[in-house]
Structures are given as structure tokens and as C-alpha cells.
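Just one chain follows, in the form predicted on its own, and it is written as C-alpha cells.
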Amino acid sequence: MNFPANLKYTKNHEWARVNGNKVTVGITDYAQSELGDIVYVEFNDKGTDVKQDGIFGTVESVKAVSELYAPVTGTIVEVNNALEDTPELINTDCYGNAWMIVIEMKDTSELDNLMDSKKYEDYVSSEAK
């Protein structure tokens, strides 16, 4: 499993890449491997307000439909519409071109609620047991 050190992580297996007051969001390598082949995604629209740990969309795989949770509170300012046509990209490039949304944060202190890569790796290891 790959857990880049420059990202923050949620217990729901989303990653967050912070750039100023904007956070790019996707699902982790662990999440995509557990889901299996991803066949469909749906996200809230640009301009939608989300709360930390609130649902911003769903991802559907051959195994299950899973809700996606926002790592921070804010407004969705960008959506990766390319994933509508190529959701399988999440299985091959979850930390790159398969980002899902960008959130403009309301409160940067919420980042303190997220895990760094080491804590997330430990969390995944304990969950897998």
C-alpha cells in the first residue's frame, strides 16, 4: 500500500492534499483496493457546502456502493468530471489524476483532526486485523 507523506488522511479512507486554503480530496490506495474495480462515481456539485465528515458523493464498485466523506468543512470549488467517464482511473491513479473534488476550507484548524501518513498506515494495519 502507498500512503504519500505529503497528504492527510481520514478514518473513512479519504486523502487530503492541502494547498493554502484549498484541499484536494480523493480516496486512498487502501480504499480502492478494498472496493475492487470501480465502475461509477457521483459527487455533489461545484458550489455545494460540505461539513467535515459529511457526505460529498458516492463511489460504486463491483463489490459495493460507498459514501465519500469530506475531510474538512467548506465549499466545493472544483469537481473532477473526468471520473464520470473513466471511474476506473481511481484504481490505477488514486493519488494523481483520480482526485475527486477540491474544497475551499472554512476552518484550517480542522486539519488537526486528520492523520498523517504514519498514523494512517497504523490505522489501516489495525483495521485489517
Given for the second form:
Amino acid sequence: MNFPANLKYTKNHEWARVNGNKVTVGITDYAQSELGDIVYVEFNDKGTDVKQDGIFGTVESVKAVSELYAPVTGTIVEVNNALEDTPELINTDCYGNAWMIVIEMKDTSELDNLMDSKKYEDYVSSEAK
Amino acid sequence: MRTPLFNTHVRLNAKMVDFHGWDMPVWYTGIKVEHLATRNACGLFDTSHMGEIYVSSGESVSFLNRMLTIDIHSMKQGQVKYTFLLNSGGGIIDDLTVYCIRPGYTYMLCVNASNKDKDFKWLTSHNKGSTILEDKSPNTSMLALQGPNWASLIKECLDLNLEDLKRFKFMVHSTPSFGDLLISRTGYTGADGVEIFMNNENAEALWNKFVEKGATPCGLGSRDTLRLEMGYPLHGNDIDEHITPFEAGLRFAVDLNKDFFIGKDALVKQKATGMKKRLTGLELMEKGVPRQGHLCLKEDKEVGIITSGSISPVLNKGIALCYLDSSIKEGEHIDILVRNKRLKAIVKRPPFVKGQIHN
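Can you switch from the form predicted on its own and show the form predicted in complex with its partner chain instead?
Full assembly next; the chain just shown is listed first.
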């Protein structure tokens, strides 16, 4: 299982890549492997506001439906609409081309609520038990 | 509970889930891959959680004719039939296959894992005669080998030519390496193939042999999408004790010409009065995934509810089984309510994909 060190992680298994006040968001390798074959995604529209831990979309695998939770509060400024036609990309490239949204962050101090890769890895191994 | 193949599944890195108390593989590499392997080559499923109940005595035929919806008397040795245990209201206690092992005397019922104990109790409580009921599930394993390459795998692994074994027929075969096998030309996938019953101690060796020769290990996830593509109902989802075989579109497995069976009166009555709802299929006309519990709408009127839904890996479209008002006909367009969004669907009688079964 791969958890890049340059990312931050939520307990709901999203990752966040911080670049200034912009945060790119996707789901982790653990999340995609737990869900299995992903067949459908749906995101809130560009321009809408999200709250930290608030729902910004839905991802569905053959077997399961799972909500997506925003790692920070802010405005969605970009949406990866290409995933609607190729949701399987989330299984193969979850940290790359299968990014989901970009949030313009309101309050950078919220980043302190997220985990680093080491902490997230421990969290995942405790959850897997 | 674990099947004798539990350690094998773990060794193959299966993702395990709880299925009615059984620790079962849901997938090994992925549902889609396993689904397509079964459609295009050959899949191998551990279905050892299923129940096997043996019924034996000189009164077996009259007993089973009272309990089941088909005519047992006409069954010949080596024949398999799909049938039901019904309650007095005509509701489906379980759907099962009955195997004629020794005509007039010994029959095997292959029942759903989740219903086995309930079925056994129901049968026992109605058994007033000398018939012996025996639950052989704890000692019996079952593998399903499903897919167009099934016959060549059987040839290679068991040195047995089974292409002439007809659909819904079985044979018993003794092997030096895998003991006695009951091999049945049946399945729950719509792909051609066989289901094989054996003693627990032989399951792992036979599984490994099939895998070594190219069968793809498949979990319950693809078993579910495969049966859904064919429109086969799953007890607990699409049929239950409040649903009759007629409502579920399974009239073919009910023989109303029999003098008596439990539930017959209710079915005769329903045949006369008609049905308010019936099980049918839906194919989504836009992106999305129908799921159990989603409502079906025609304009502003609620006309049904989905009992099973997923994506068809073959069609790459959302498909579902649902109970719809009898007024809604095949080919009509309706909407499915998915998280406050209305998605268009067309009413379509399953199978959603063409079966591949040859006789």
C-alpha cells in the first residue's frame, strides 16, 4: 500500500496535496483497494462551498457506495470531470490523474487536523484489524 | 463459519467478508475481472457455504411432493430441478435445487446457506413419517466451475468427457485423487459449467488443480453481478417469505397440477385474482448505479422498488431487479430515484445479457 509522504490524510481516507492556499483532493490507495472496482463518481459543482469533513461527492464501486469528505473548508475551484467517464482511473492512479477536486482553502490552520503519511499508515493498519 | 477453503482464500489474498455468518471471499483481484473471466474463459467459485440436505425413505416422494412445488415422482435418476419451499401463504421460504439420487428413495436438496437451518427445521416439523432427514452440509464442499472453458478444464483435471452431460443433469464420478464427486450441469452465473459436490477433505486439492490449469478464482462479488445480469433472484433480496413464485416470475418451477403442496391454495387464488406487482428488470439509460431500496417513479407516482442493483460489467450499464406495479409494461420508461436525482431507466425482462448455456 502506497501513502506518499508529501500528502496529508483524513480519517475518511481522502488525501490532500497543499499548494499555497489550494488543496488538491483525492482518495487514498487504501480507500480504492477497499472499495474495489470503481464504476461511478459524482462531485459537487465548481464554485460551491464545502466544510471540513463535509460531503463533496460520492464514489461507487460495484459493491459499495461511499461519500467523499472534504479535508478543509473552502470553495471548490476545480473538478476533475474526466473521472465521470473513466472512474476506473481511481483504482489505477489514485494520487495522480485520479485527483478529484481542488479547494481554495479558507483557514490554513485546519491542516493541523489532518494526518501525515506515517500517522495515516498507522491509522490504516489499526483500522484493518 | 469457514469453508474448508478458508486458508486457500487467505493465501490468494482474497478480500473476505461476512456473508450470513460465513467468512467468504468477495473478490481476489476484482469483481469485474472475475466476472469477465467467467463470461469469457472459466471462473471457479467456492460455494461450500451452501447447504445439502438428504431426504431418504420409501416415503420420500410423497413427503417432498407435499413440501416442494414441483412433481418429484416424475424425476429420474441423475436429474436436477429448481423448486421452492413455500409457506401456507405461498411465500418463498427458500429456493433450492433437488437432486434425484435414487428415484423413489434418496434426494438431495441444495439450499441457500442463510436459510439452511430454517429449511431443515421446517422440513423436520412436517416430517410425520419414517423419512430420514440428514444435514450433510458440515461434511460437504461445493465448487462451481463456470465459463465457456469448463469442459476442457474438466477433461484436463479429471480426465472426464462431460460435454454430453445435459443441462440440469448430474453424474457421480469416483477419482483416485479427489474421492467421489457429484458433478452437476448447473450454475448461478448464466455461464455454461458445472457445480461439484465432494467431501471436505478433497476440496482444496480439486480447487488447486482447477486453478493450476487456468480457472480464475472468483468471489461472491462476481457471483452476484453474474446472477444479476441473468436476472436470477437472490433469496433475501429479490424473493422472501412475503413474495410468491408468481410475483417473482418463477411460475416455471411450480406445478399446480399436483394434488397438494404447502402454499398451493394461495397460489391458485393468486392465479385467479392476479398480481399487484411482479419482479422485472431495469436497464439504466444514463450513468449511475441502481441499488437495493431505490424507488421507481412514473411521473410523480411511486410504481416500485429495487431489490438488487449494480453495474453490468458486460454492458457497462446500471441494471436492476425490481418489483413494479403490474400496470407498467416491458419497454416503458420510468425513473429511478438515486440520492434525490431521477435517472431514466427502461423496463426490460432479464436476462440483460445473452446466456451462454448449450445443451
